[in-house]
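Next up is one chain by itself, shown in structure tokens, the form predicted alone.
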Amino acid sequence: MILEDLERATGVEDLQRLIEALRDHFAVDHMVYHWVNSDGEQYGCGTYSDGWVERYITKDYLKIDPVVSGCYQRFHPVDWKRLDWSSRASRQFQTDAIRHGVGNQGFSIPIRGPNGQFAMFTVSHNAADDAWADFAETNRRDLILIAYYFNQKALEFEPGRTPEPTTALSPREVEAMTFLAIGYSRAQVAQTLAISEHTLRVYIESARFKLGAQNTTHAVARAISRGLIVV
């Protein structure tokens, strides 16, 4: 239902409404889609307070935010607790963020789209470490897929964007390629998707054919570079 609503979105206003609905669905404090383009211009939507957004921009926190730098250096989803908060500037930033209601826990998904695009899809909350670890483990797969679809839709609304022709992958092909990209074995992917390895092979070969790839690794690389999957 959520992905269907995303597909029907026709503007940034719809994305804002949907991200608020997603926050409520997952019962977390905040959910944010954040895209910084090559010129340093910030774009996106989310549920942080206007006060915190304004403060983040005014203080130029983008330059010291460990979440942004940590995600930029990684391909896999990032738990904020595993980032480097050792510098004085980082600790002050964290204290300021918590004071403005951002939450003491966070889970961010780096997104790499076409033409070097970089964005993040973030969930944050106030919770104990154990409870948050359970939440991230339980919802990791769904959040990755939602992040991918959210970014694809956001790209449609980029000001001045000239759409590039791309080969569409089916939802199952997207899921299969995404899990392979983040390091799952074929057996693990099949188990996660509750399908046989034979069926998984069909999805992989179909995606490989659509992408004109020589092998599975080549197909994953092309899917990432074209923004068809998020890792």
Second form
There are 2 protein chains.
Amino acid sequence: MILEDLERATGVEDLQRLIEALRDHFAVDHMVYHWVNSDGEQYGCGTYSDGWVERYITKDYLKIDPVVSGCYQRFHPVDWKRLDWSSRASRQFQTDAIRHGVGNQGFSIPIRGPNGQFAMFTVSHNAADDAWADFAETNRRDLILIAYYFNQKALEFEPGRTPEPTTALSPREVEAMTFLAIGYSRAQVAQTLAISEHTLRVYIESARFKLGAQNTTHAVARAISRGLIVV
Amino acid sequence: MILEDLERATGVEDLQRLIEALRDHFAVDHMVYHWVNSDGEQYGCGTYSDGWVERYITKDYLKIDPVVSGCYQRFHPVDWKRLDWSSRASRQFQTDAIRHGVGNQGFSIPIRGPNGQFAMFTVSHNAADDAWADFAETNRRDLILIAYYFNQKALEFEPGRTPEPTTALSPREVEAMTFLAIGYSRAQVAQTLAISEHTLRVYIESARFKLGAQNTTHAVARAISRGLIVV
DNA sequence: GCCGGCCTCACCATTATTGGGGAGTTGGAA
DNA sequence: TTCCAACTCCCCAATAATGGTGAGGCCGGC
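Give me the form predicted together with the DNA now, not the form predicted alone.
Expanding to the full complex; the earlier chain stays at the top.
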């Protein structure tokens, strides 16, 4: 089955090949994996035409695509029909998309990973409403799993995701960082931990040093994104 | 099947009932859903003893539990054995957990939702290593789907626990937060963005207000854990 | 038994951040 | 067109954070 192939994938070429196989397997027009960085960078693979992908990027459609914002706000898979297409920009985008071969129906699954990673797995097709509803109902679970495995592989292949040498913080340092991260001032943290502010400073500086951080805010940011504290 | 029951669930009582049914169905010692709020609050349901749950909370084990930080750093399901149990605090925690009836084996699936929501779905059991590896291998996909549906329902039932609807930051605010998060001082950020420090302050204050943050560090922490910026 | 990491406390001076005001432009949405 | 959100700039005073330096006790590993 396809999940096994996915598990065996060893590079991004495999993902492109597999997504085409998936499209054929589900007999739909398009299948796309789309990783969106929060600063607007994008990576993806799928079966949309090169023309549409290029147009999407150059026209900065990412910012007005209701599928993107809809997925970003939700956890569950979204049927495109249930999104808000009312604004003029949305409708223009929709018309343009259909003209470039994107189906009139679509189904997108939001996926989130560590460090705010966000991606979408999309199936698109030209079909009547009820046929599409049937398709979505029938295949939802498989698609969720495929999206999950796809993202897992994408994360794996992403360069720069190499696990950093996690310099563990001491328990007191973790506590200090945690309280700072939830908005306590140094005085409040010291009071909460029942230690002097001087002592607290030692922890913060120690944590800053271990994390290679320039200042407290930086240290807290690193502690969070390295998963050393859960805020 | 159980996924159907999950889809039909209409309240948290159903989730508690279902997770017990799931434990019996998979014939394991424990099954737990554990939602960690972005301010350190916790909610969960599962089959751990009340004593252990209470102890976990009062001893603030959330902060030192290697399962939590391990899941927080990863996307894929994690086998407890492959986590880092080397620190003293970790080993104490482990001993205490086993004494309170938690299994020696475990398998936890991280789940992430909108606005930085983070939860874990955990299966725990007393078993030998190879038997457990078999179990995990056999049931991984089912468990991933169950975790997914469970979180979907949990999000549905607990709207109050969801962090305030994403008050998106403006582009400049995102830039400001991002540079602060990588250790720049206000002066440096202002210079980098080629704006006056006064202007920068307006962005920071605005972002702080939108994020409901007490201070800059808090704002950056929230921006990161809600996935508004990537560091 | 020594070394190192962790936890605790202190002072001084400097720099950075914050909170309170006010004010003008621009571009897109209603 | 009107309005609002976003972007830009300014002052003053109070408060918070930081850098440097120092010290003692406790515990576990080599």
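Since we're looking at a predicted model, the values are computed, not measured. Each form is matched to the other, and the largest set of C-alpha atoms that superpose within 1.5 Å is called the rigid core. Positions refer to the first chain, counted from 1.
Requested in this report: Return yes or no for A194: a CA shift of at least 2 Å between these two forms, with the rigid core superposed?
Outcome: Yes.
Requested in this report: Determine, after fitting the two forms on their core, whether G51 shows a C-alpha shift of 2 Å or more between these two forms.
Outcome: Comparing forms between these two forms, the G51 CA shifts below 2 Å.
Query raised in the report: Is V220 among the residues whose Cα moves by 2 Å or more between these two forms after superposition of the rigid core?
Result: Yes, the C-alpha moves 2 Å or more.
Report task. Using the rigid core as the frame, report the C-alpha movement of V174 between these two forms, one decimal, in Å. Result -> Its C-alpha moves by 30.0 Å once the cores are overlaid.
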